[in-house]
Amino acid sequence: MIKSHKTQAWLLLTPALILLFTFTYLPIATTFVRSLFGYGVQMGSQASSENYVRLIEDEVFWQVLKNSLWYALVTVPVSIVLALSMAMWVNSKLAGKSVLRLSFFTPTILPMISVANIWLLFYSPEIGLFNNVLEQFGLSGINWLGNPDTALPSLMAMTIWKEAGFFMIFYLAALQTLSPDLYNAAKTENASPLYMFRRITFPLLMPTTLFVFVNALLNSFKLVDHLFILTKGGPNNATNLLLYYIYENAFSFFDTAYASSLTVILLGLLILMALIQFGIIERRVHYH
């Protein structure tokens, strides 16, 4: 009977395992092999570290890596803080909170390409919303996407605007599961709102925070749609991110071997972050 159950289990798992191997593990292995044996779009017969040596000597790669890390370091925590703040606001006793929830969530339902086009209009030097506001205060306009100093922060602002509403939904759902008895007990002890947040709300939301953190971090490395509309990595690679640089090398320069070595670096970064998230941070999360 036990053997029969094991056979049945393997038969049920086989389709998923085939798909997982075909579309995940096989491409990873192929990418790693191409990064060692490939040159340009060709494959050689001997392994070589040439692509990785070239990567270390590539100034654009280090610029792109720095941009990607800054992009993640800013967009992830700011999106989480904004999402939690918005969720607590719309979860309180507030008139018209349904409309407010919808307005916060609306950016999420828009495709990234549409969001990029909307913000391209906002950032336009001549007719853009932001420069018109600056003019009202007697300030000169800024070339938001054409200036290397403001281009990357401009992309970060757009990403935070789109992501925060999505993460707010998870925090709102988690807040509505918290027992009011905890807060009533704290109020009888004259606990301040800040104390209740620090001792009750935030600790009980840690599982949600870990989930949101993982998703926000993955999105910071995999979302590049807006670069195609807003900057295409410019000016002078000031907004170029790692995934977009891989795309450029693979499909614009047709250097798939170098793109494969870049992909291996990206995979290594994501694996390292996953180990930190689930090896260190998850130990501080308590599930109830």
Contents of the next structure:
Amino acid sequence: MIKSHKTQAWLLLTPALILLFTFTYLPIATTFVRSLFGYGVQMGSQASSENYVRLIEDEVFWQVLKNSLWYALVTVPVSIVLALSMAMWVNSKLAGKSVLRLSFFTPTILPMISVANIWLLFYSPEIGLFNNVLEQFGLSGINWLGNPDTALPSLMAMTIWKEAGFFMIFYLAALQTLSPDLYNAAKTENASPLYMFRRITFPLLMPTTLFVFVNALLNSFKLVDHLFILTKGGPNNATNLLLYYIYENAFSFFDTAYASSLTVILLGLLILMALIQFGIIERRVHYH
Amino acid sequence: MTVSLKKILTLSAIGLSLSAFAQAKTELTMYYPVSVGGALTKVVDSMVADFEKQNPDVDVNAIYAGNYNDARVKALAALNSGKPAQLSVMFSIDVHELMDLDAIVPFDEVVSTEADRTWLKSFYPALMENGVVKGKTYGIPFQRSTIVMYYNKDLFRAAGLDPQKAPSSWDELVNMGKKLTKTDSNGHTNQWGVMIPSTGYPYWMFGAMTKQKGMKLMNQEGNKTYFDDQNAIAALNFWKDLGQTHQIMPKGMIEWGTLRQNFLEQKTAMMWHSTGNLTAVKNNAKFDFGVAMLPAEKEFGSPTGGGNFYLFKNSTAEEKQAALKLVKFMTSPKQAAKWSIETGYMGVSQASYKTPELADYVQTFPPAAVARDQLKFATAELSTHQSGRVRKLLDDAIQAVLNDQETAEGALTKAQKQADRILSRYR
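Alright, leaving the form predicted alone aside, put up the form predicted together with the partner chain.
So here's everything in the complex, that chain up top.
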């Protein structure tokens, strides 16, 4: 009896296992093997650490890594804070809130490629929207994407604009499940709005925050579509991110071996972050 | 009863022969890139439709695949996946890498008749420089360009310059550029003298300046580069000075993709860009504009650019013959003329400029001939083994210098050292 239950369970799991194995574990394994054995697009017969040595010596790699970390460090917290504030705002009783909700959500509906094309024109130095606005105030324009100092922050701003609306939806849904009783009780105790946020809203939203945080962090490493349109990683690698650099190596330079070793690094980073998130932060999250 | 049986037999016989006919149709898949914007896909589609009309036994799937990089990625991915393309238009400078990957065959192995061999020699020699390796022809020119200088005649007039005379030397470029740069009382420049794009294909623009300095960036075998040559350093300093010293060009990067819009909105009096933009500029400019060859220093010069037809190795003999037929059609004088008129890319052979269509067009619209006339001074585009990586080294060096992060000498010496490391194993 127990045995047949087990068989049934395995049978039910099989399709998922096959998919996971073929499209996740197998590619990870081949990537790892290729990073050790490969050179260019070919495979050698002897394992070597050559690709990893190259990686350490590659100035561009270190710059790319630094860019990626900054990118995550800025876009993730800012878009979360923004998403939460927007959600609280459109959750309150105010006229025209459905229009407001929609307008916050619009950037999410647009594909990244179209967004990037729109922002390319916003950022354009001579004819772009931003510089035309600056000019109205008598300020001289900025070469947003063309200056290594402003290029990465410009990309960050666009990403935050795109991502915050998406996360707002999750916060909004979570806010609407919160019981009004808690707030009524707090009100009878004369609690200030800030106190209510700190002691009621924020703790109860923690599961959502964790979810949003995980997604935002993954996206900050996974989303590079806009680079193809906006900067192609330039100027002089100022906006080159890890995944884009992998793409460049694999498809522009035909160097799948080196791309594999970069992928192993990316994978390592993601695993490390997953461990931190679920191992440490989740302990502080209360599910109700 | 017998009649109906006969009917059935006849019908099925017709059906069989029809399906046999359908099977005999050769199917070709071809990827092609568009790098300058505009409705170029429509032009390709209509040319392919004309070909299919003339050749009912060939079925062509022409797939627009993004820019040059994307087209190469898609074609090679298809090749790996077992549903390969038989031919594609790809970057003319990909030839060494495609050979290293063993992906392409030379046209010499596919042509059989004497007429075909003459056809191989019917194109402008300058356009073949990136397509011929070790005496064999791997790339047939299709969407080919040189860099030309577009200039706004109205702004020339307003600045008191002769609108028929574009700058023909570096000194003239600087002097005229100064007259064409307009700065308001707040010190804000609302009209620039010249813009040279430094994103997208900076190495290409740089190739023009080094040619004007009388040098080449690499050897024909594609295993040696000369980035740290004194003339290259001087050329990069000149580029940088246009912005930093002479202040006739914005400092920092100038975006390849939006530059045409800048020119159309009269934010710059001159721009260096691919001749592939010509028809789009012609259709959208609300002012009088001209096209000129790039200015000379020691000599005139521009690299050629753009895409060639390649034949992939992994296809049947029949498919190769059909592909050859398609390439011959697409590059025939008549089609090349149509392509040139509708895009601004150049006619790839002398014969195409002798067709009544293109001859008339050039007569009524002389800018259409500038890219061709410049071919006399043209050189090959930067093309080496591991082209993508080597190109990026140069691109990064150029961008670092234009952004004032490094000196021209330092950046180019470093790029040369890294290029040497990559290329040494191909020597």
